[in-house]
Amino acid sequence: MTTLPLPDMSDPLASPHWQALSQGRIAMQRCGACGHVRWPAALSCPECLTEGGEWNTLSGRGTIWGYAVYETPLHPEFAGLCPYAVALVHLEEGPMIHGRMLDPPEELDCGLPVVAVFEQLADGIGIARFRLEQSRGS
């Protein structure tokens, strides 16, 4: 079991995305009536301003629009994966999510294309982390 901090499973707004995960997937909220794709969740769509959404599952592929590597942990729990990237994803679907990069830092680079890889943090807990899209399977 992980003792890093773990996300709100009955955040009535964000569980259907954090539920999504723990079964390998991302899934984001799409507008029925203009198609954008959001996140975070919210009760109305950013762009037209509907209220609603339906929850649909994404592909998981992106490219790196930006990261960051820490030399220094941020939770005792990392101290081992030093040094470790945080990238920020432009998912296919629009949206940008981020993640732990499962690729050493010097690997990175903006641009680069990436596939979601999902991890079980505790029991119905899941997280998304990302591999560059040409290591997939290695």
Second form
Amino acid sequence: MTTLPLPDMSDPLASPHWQALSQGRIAMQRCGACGHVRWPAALSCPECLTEGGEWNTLSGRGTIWGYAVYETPLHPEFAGLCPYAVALVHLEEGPMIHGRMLDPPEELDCGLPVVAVFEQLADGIGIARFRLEQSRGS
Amino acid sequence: MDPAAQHSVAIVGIGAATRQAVPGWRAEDYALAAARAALADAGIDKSQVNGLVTCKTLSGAGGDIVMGRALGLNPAYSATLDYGTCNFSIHLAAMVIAAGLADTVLLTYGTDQGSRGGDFSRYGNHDIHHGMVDAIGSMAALMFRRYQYLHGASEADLGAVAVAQRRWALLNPDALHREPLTITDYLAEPHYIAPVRPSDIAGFHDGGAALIMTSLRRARDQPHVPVRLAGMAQTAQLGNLANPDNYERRWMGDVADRALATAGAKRSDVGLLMIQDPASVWVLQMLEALGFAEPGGAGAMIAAGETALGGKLPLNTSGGHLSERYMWGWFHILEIVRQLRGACGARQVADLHMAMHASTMVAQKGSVSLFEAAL
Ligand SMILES: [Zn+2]
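Follow the form predicted alone with the form predicted together with its partner chain, if you could.
Then the entire complex follows, led off by the chain already shown.
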């Protein structure tokens, strides 16, 4: 179980995102007027300034923009995972988010398609990880 | 006097603080010590200062209310910017002077993040839970991986930055890192966060910097050659955050174009380039985005010595953040002033007429300033 600070599940603006993660989904707001999908959560669409927007479940698919590889332990919480990679994933709906890759770092490259998989970070709190859509080895 | 000259402003005093006089100095104590040095350098008393522009640390220290009290100032104008790199502060001070709100402005920055812990080692929402330990190192690794993907660059291309800046630092007695660093030494370092190495990331240091700016007309009375702000431009890419390509800072080319246009200058007029470098990959990206190197060609240009002493475009001649010390861009400006005064000794750039400082703030804001000696 993590000892690091957890997201505020009671945040009225962003809680649907955190709740969705705990249910194994990535959810973000989609503007009812222009269709723009936004993250971080906001009361209004930054593209067309329309208020509101529905929380939509995203596909969980995207591509690797870049990634960093942690070969040596820099924090005790993650020491057992080394070497691991964290990618900046450009989601197909537009937004970008970070996520730890479950594949070995040497199999990764920018531009490769990835898909989200979900883990429980703590009781009732989920997190998205990513894996290559098609393992290079197979 | 033509209108442009009438609104011209210059840096007439600089001050730096790098050592505690007594243990336990806070950010504001460094800023105050630097301000005292800048006043002495300009040969003026604080009673002649009627404007104050301060820069806050990321943890919120050093605002104008606190600094004005510490300095015992009641200026006609004061303001605080809560982001650094010095360029933004200089532009604000220039506007204040040109608008007639004040005619002699003191600019300050101080930080104790070296002894208190780095301000960048913080995490947004739950990025830490992905294992993104160290925000600046993680960003640098992501960005250079992308750069490699786009340009086929090698890790030696990135290493060229740290190696070249260390060579400059060997000529700067005030630089913190003065051990020789070859590309072989660099490549022998274990990765910090792959593909970047420890030499690619600036450390956190305590210190402070201050400037005195005034109208060019008044600047003529000062002891040093005034360093005129010849051109400036900015961009604020605030509505574009969902686009990861923002991290490549390509928009710095447009900022440079506009800054050069305000100065009536062209790229070949720039004889010294300072690029804000919390991590080495910023230098590769900006050297290219600014239009001084071909896309993907910055590493080879640096490795070929083109940015070294005697090269066609001396770059980060103080050693920069990587080798001199980290001071959020402020020491880059001090270096430009010293170079344009001809006061840099062994690392002095010969026949220098114009210098550029290019900086970005978290890949969201960009800024370019041009300076020349007002002989
Ligand atoms: Zn919209």
